[in-house]
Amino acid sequence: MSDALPRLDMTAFFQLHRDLPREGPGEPADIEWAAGVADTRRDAQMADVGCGPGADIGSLLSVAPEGHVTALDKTPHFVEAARQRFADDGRVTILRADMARIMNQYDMIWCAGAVYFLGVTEALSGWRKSILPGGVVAFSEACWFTDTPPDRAETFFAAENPTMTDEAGVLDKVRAAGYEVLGKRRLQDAAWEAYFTPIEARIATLRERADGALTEVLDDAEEEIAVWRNHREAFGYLLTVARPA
């Protein structure tokens, strides 16, 4: 969820984020899933668009160890991170790009959590150029779960995701973008204590000797972990397989 917060310092926020093992919350359980429901080949060529460090990476090498993952990021230390490791697997390339402008042809775009930079109708709608005949995009989106969300978890996401939408706004966003929904499902709780368990050992180390700016961003922090760990039934991340119509 903190994909994007440009009301925070965004030092402070790579403090904070830096050589974590991933940016968001996911487990190879996703990748697994959407293979399966997108009829994955061994070979496939494959996009992990907004890669981060790279952690999606080895899980999209395994539904498909003959094929060849290309992953981007702008963001240039989650890129040379995501170098580091896999800088021996010749079926990787790693580039430092920007997720509208995806070069190439793939039998399936990968994107956790990062479509929100974008929008999901205004990725699907760019990416469409990209997907080889039949192909997918498989994301994931937060989502609202209730139609009565509790208030401490809408309070939290008006600041730092005040379009977030429920399922069936999400699956609309698709549609809107002349996609079929071939599956979704929610993230479990493993996917999100993935993310969150090593940004809790990292605001631990930080929180002594932190200043303004870092410590508005370690609050935040520990705040979305509270929300979710409290309200973890009203909302998450729903993630979805989407073929061109």
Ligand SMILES: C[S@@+](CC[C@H](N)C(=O)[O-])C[C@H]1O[C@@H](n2cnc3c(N)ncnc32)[C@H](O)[C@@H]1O
Contents of the next structure:
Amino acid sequence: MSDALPRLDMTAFFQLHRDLPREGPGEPADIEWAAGVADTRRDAQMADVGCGPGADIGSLLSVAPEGHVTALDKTPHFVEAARQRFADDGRVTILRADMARIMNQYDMIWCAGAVYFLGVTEALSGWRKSILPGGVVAFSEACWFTDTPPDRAETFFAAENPTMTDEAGVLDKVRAAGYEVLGKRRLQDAAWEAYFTPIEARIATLRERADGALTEVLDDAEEEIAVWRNHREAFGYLLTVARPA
Ligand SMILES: C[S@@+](CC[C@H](N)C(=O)[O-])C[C@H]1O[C@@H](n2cnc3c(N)ncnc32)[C@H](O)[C@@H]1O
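In place of the form predicted on its own, output the structure of the form predicted in complex with the ligand.
All chains and molecules follow, beginning with the one already shown.
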């Protein structure tokens, strides 16, 4: 995210994004579905890479209550937020770390909305050595649901995510990394609302006294929300569960 938005002032960016519950679309049902596809054990070792403020850690623990979650992110603000949420839970380890260099091995590497920083094929290729026998990678990735994206959506994503492809393109990238696709599904509207509703509330509190840099950040966030509300049939997130073949 911070790499994807270099044109935005990062101080202003964190005025909007500090202490939000999550930093991309997602809901507990995504993790329940992925755990079902993967047949996740109650004592699974899980990694949440690009964990942001830790929105998914609780859901990962719910599907593996006797397991452990190692959550990592490279952005200090988010690492601190995740640590505050799970400070007292011995089943959770939170690290400031680069997801391109995952240590240890896991039954599930969960990655919500962050794979694109590395690229799907590059990320999955690199994570192969970090997956325990029978383990999986489960990740969400933005993609087009149409061959003819609306201009407004295409313009927005040309700046935000220029390598965005369609569903078949995502699955091709998974297979190019030598993985078998076990399951896929689109994120539901509730996942987007879980991300956007707190942002809209924060924008309402910041807008009136925003300086130029913050105004740019707020405008960008409002455009993202408007693009989704107006064109959600044209794009979204594909959640994929894959296992090294
Ligand atoms: C769109 S946010 C999603 C955060 C979280 N998964 C969620 O759904 O709320 C992407 C996250 O990836 C993190 N990130 C980007 N590149 C990273 C890297 N190389 N290593 C670790 N984290 C990274 C960002 O700091 C950010 O928190």
